[in-house]
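Just one chain follows, in the form predicted alone, and it is written as structure tokens.
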Amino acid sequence: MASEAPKAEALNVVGQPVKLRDLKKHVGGQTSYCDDLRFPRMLHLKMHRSVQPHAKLLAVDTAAAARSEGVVRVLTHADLPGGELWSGLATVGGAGDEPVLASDKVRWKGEAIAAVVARTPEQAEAAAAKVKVRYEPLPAVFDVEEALAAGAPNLIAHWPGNHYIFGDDHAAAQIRLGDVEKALAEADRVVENVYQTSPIEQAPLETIGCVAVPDGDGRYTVHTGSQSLSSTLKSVAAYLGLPANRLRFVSGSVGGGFGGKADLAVEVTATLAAIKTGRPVKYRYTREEEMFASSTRAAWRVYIKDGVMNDGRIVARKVTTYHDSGAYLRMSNYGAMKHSTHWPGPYTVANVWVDVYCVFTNRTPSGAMRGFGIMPASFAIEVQMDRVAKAIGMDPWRLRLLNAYRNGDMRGHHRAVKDAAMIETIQATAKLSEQNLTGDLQSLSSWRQKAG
């Protein structure tokens, strides 16, 4: 006998309370994290971190960390499968370009260096500072535009210029619709602005972590708290040289992750700990190297000039963004990507061009961080719309209201709008903050067709 339908009530819960159904575990403190799991014989991993931006390393001496007390193992770059393990691109694919261990050179203050394995985590950390690093210092850069300035230092040798290359040689992820310089010419005014924003620190309540046990049979189960549990198997398998089948990441609840925990920043050192040394190591950040090894969201330069009409056309948008990489790529190419795309925004503009560029700075290497790429475009955005409607004296509902894309409209990077709902939001906040649209909306579609 086929069951029962659920009846309509039971599916209706927008608008209403829901208890989450693991709630009483969470607030009773009984949720089990990966920082909670303990194994038997098991070892503690610490990271001796670059002091420098930017500089050779001439000598690396690991003697007196090794004697030190509890210490099981100390490995540097020389311990990794061919002496090469690239890192960057660990969640998208690509050419790689972040070193696990720094071998050569450091690229950024808190690089790591070399890992001391010992019997508890405190034993670690101090062994850890034991370690003697001889330093070339080089010259470092920490500003966009100044790391693509002729003279400036190179700093990864694949990325000359210091950028990032997309698809066909191009320096900068690209969108392009009409003719945007005529329409900029033909334009009642130009508005122009720069918007910058910051680094953001993610701040999980759990940080990054994992325990990588060996199974005594040549396979390795790995528990992470990773945002990218398959493609993390996958890269880990990749860079130590081992078959996919060796490997079993098993993931639980996870205290917080907002994007920070797609990198992969523990699991390839851990694994490999646990391969030289037979037994389950943890790897988990102190809240001091979650605030400043992590990667963050980027920081973003963005360059805007929009043609206008005073009758509140925005004819032409041209945007130029550099995306602050840091030191190495990761996950930057494919925010950028989403970067690009979501321009000209929620606004239906006949012609629009962006570049998206990608640049290497000696700074933490950035990544994904709650729409990575769109959160400072929209930002961007919105604050240009204030000043263009303050520039040609229109209410800013009335701007935004007239630009708004529907159904049908065509996107910056060719593809037809569908399922807007833009005009219909801007209704429903209008009605919220009591500003009176109605007069607006009826002299909308004749306004539409002379934008045309």
Contents of the next structure:
Amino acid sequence: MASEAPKAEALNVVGQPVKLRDLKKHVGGQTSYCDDLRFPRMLHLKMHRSVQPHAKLLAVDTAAAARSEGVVRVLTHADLPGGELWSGLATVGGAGDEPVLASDKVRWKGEAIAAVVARTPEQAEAAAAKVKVRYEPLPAVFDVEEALAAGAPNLIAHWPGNHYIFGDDHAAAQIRLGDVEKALAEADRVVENVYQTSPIEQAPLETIGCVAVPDGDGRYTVHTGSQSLSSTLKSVAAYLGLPANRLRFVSGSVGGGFGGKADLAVEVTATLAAIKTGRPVKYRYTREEEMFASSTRAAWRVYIKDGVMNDGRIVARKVTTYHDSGAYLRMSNYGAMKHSTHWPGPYTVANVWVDVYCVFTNRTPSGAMRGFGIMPASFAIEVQMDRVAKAIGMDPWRLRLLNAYRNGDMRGHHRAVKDAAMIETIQATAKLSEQNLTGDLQSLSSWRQKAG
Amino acid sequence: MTAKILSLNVNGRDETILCDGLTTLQEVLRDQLGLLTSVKDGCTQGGCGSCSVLVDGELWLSCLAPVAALAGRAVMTLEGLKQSAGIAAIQQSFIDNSAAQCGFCTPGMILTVKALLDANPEPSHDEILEALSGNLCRCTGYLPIVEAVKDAAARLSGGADAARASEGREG
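Now that you have shown the form predicted alone, what about the form predicted in complex with the partner chain?
To see the whole picture, the full complex is given below, headed by that same chain.
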């Protein structure tokens, strides 16, 4: 069927300011979030978490917790049916490597070990503190390059080199375009730097949480603040061995997410507790748990080696990135793939070589956050551009405009650029910030290869 | 811990509540008194302002307020303020300035603004920032919220003309 672009006057929304539909409810305090839900006989779940970054679990003694006031049930790994390993992307082909509740080992400080279900949150918290765990500490590794070095302690048997396997047998996600070594050898100058980002907590104002409610007929309704409703439903079904039609997931308003509620976090355990107790179970992170136990934006280390000509052309960009996944995979492989395809940034470089490693360390597992994978690349690229400009004594505006990608240029991952707007964006930025671009830079366009 | 019975006026009604020395006003409002859930729980440690309420017209963090110390006092939540002077103008200013996104901080923000404008009808920019400094927002950023406060102050002190002028503005 032939399609025509709609006429401007027929558009009710595009190009018009649109008010957020929920505003009226928000200002009246009538928006209901997961934590605002109450059900008769509702129980509360609190977690006993690892105090060790890497250790064998010798014994988990829940007897005192089970006897504690108000406690209805204590859950450990033994309560989970088969298929207990998960990852955030397991339902779309990611490898499951993380137990819902730790079994033989813990791999990060904060890992869930035993869930206590009680009548009040205070009773659950008091009882969770009474779970006794005997650990045999193992050597831990907190640095991505140390984790990859020979002799480093192995976290997960499934990942022998402490890194994810891309495709069938690749230690790193690889991007190859042109001949980077030849271009580096022929360049007037080589500019080499290393960039490091830190983990960041998304810190939504509403912490992660859900309420799992038995419907009484073998089905369960889960009210959750998750950002990933469908995949979370599938994941819970898979890990608890339930057909998906026994689960109904209800999303209300999400009190901020920013990626922090994209990972599976509370729903499997809460649903398991609802199954085992036959009562509604709320599992909501405290602010403290949100800050230390939920997925963070990952820490990334990025090495860049650029081959640069004195006239400002960047002719080679060689990159090695170590993405700190933390102790488990979750969505890290997806973030690493996004990162790899972003190189060489919004610039055209004829020779590109990129290796991106997803490395496992004994740190808090990382997950999604606003453009995860892209942000660390952009940070490294733009600081590098300033440093390249300085090295060859060129104005950084000019350097960026000369190298900015244009329509039809080839990206690192062998896709031609379409709908480029980098040049126009820089030109508009220059105008707004009263930066006077010379005439040749003002006449550049994403639609033409040359000025004029 | 010994349970104690005390009376508290909440949103204009005398209520009898059961508490111990550690029961917070937040718990009483959210759980004992029929789901006054405009009072949010963002941190339970006085750090975010989402649980803000008015106690005898003064701004309090309900998560840090031991209810046992509040016998006989009058507590207002957003649910109870619906009919009171000024609240509608503040709410409309928040809507017109798109000063909310996920909405979780919004009830606490609005009570904070209510307390500010009751005490100081024409606050300066710095006084607005100072008043909002205990309320965290993670979505919109603070600029539209600050604009909403200025807008509300104009509507309340300038009367109908200012209100009409600001209503004409697109967010």
